[in-house]
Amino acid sequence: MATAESASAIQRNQVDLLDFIDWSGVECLNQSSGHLLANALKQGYREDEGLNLESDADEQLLIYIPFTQVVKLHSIVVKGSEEEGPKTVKLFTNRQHMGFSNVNDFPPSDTVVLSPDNLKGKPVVVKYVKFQNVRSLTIFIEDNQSGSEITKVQKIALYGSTVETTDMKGLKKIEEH
């Protein structure tokens, strides 16, 4: 019974992880110069349906998002159009310096095929056990719904919780008397 209670408690404690993104380290490979990642990821921009992240040379996008502290990722929202919205999305935890040349060399922590409901904003729950200790998240958008050359992402939102860490300096040694 305790496991069911803790599972529902985890659900209630999910927050938008936007405030924990280390913006100075965020990268997106193959983004169109006029349609940058900020359009899909930043507060205010991602709510504007007229703004999109768009791919440039082909349909693939590789997004690197570091966090300012360790997080647990529970679910992800990726919104886009029915035709040009993302289809296959691979998620990698704690992998730095990935590029298109080596992205297939590593097994993803999770692979998601987005449905029309997901593209309208329905969250995708990730394999939670693989996302317990996340310092960074790499999102590889492999293709889009129609197989066209350009992928458009209207919104990316990450939901989860922060990991409570123990400050070892704050602990005092207990002396025996």
Given for the second form:
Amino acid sequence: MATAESASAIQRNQVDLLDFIDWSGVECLNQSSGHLLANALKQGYREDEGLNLESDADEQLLIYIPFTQVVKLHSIVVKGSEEEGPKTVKLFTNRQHMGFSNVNDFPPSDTVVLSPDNLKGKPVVVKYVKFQNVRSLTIFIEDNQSGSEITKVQKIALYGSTVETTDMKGLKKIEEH
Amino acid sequence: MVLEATMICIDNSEWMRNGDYAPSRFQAQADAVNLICGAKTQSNPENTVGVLTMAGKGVRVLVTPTSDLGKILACMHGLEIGGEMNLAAGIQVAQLALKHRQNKKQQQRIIVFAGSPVMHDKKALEVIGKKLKKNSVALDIVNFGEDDEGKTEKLEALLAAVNNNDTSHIVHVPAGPNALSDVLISTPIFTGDGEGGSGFAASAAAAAAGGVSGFEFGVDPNLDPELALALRVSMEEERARQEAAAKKAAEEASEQDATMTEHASEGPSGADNKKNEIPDDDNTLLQQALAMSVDEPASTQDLQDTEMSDAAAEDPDLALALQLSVQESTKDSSSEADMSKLLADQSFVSSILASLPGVDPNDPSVKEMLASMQNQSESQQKQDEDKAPEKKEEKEEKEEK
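Moving on from the form predicted on its own, kindly provide the form predicted together with its partner chain as a structure.
Okay, now the whole complex, with that chain kicking things off.
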């Protein structure tokens, strides 16, 4: 029941937050040079199954996404392959310039363990109270499904709403994959 | 012009006492560090550079990343040599120092001077390298000094682990006549990745290539454009003045006092040689020359005679002016004759030579030289009395002198 409600909530008033991402400040640590974050985030690239974000030196990834305005985050979608897709994902709000060394210094705003369903595109709803006032989001991908050296992410999508105004024109019906 | 924060890791271990790099490994390293700091701060004013030492009692950060070049150079003073280099700890401390840099937008870079043998094994270095790559820190390695078994291999492995898209480099500098800094200037460590410090590097390379650089006047237009422009302008003004002076000397040779033209042509030749004047116009210079000739006729002439002979060899216009002034002025030729007479006076010369330590006037080679000088001065006197402009021969005479 909860999931049905949340699924309809997505359809009702949640927007793809892609438009509110401040692209000049987007950073990703440990990404492999041929497979950048844009492959997973940007419109068009993220729909292409052949274009993935891949990790480089080891299986962890640290993604920093600032927004152009304050947003409320409702849910996220992380798509990847069954073996090399991410498993444990920690979300931090409003922390700048995190590094791999201080990810464990403070508790995450939310921790998500992705199931194979999620990897196919089912959105994961995040803890409501923690994501009411989000200026920036840090996504820490800790490991992947099979424990391989490289983590591959095909798509990352964020759904939520803005705090200042609810733009009626921006409302879109989000299809579930 | 990459915005960068750099940490330089200096090796101040006992191995740095060795003198196979002039004057000592440590000094060569210090010079290279100074050069790098200058290049980094110049390529982008917001760049910061920090320095730490890896040997001694332990890894010690001398200065945290700062853009103040004076502070960086000052901390290089009074460094002591001793202990053993701890490469792993040095790199890790450098990474930590970079992590806490003030401007998070700066790219992180570590430059390591590895002069002594590397104690750690390849695996440990590769782990360190991977950690650097994961945190997007670039690493430049300067491999110099000791070359024991495996050191090069280990450093290459470290570089391979760190390298991400060719942002990291390694340079092997063998001992030899070239200074460490000179070798480094042409490497990507200085030139950045493509552009960046290339302006500074080019000028530094020119200066290092030995005194007189490829640039006119030995001053780089990049380093000091105003000075280079001023020098060029004054050079052209002098050329114009010399031509005017030569014409004047030809016209007014019989009328004016020849010493005046000599001084007038001396003025430009003096400026030509020294390149430190920007004279206003012909008149003021001539006035000055007149005043000079009135005040100190004798002494200045002697000085300027020798200068004249040097200048004459270089500039044909000036030589012409000098020829004419020499012909017209009896005073002039007499003073020259005086000098050559003095030189011809063998007793005078031998007394001078006797006073010089280590010269025996009775030595046959010295006598030979005296004889040749005497012949030369005699032939010169003959030419003076001829009063026929024999430009080439006299030029050769003066050049021989």
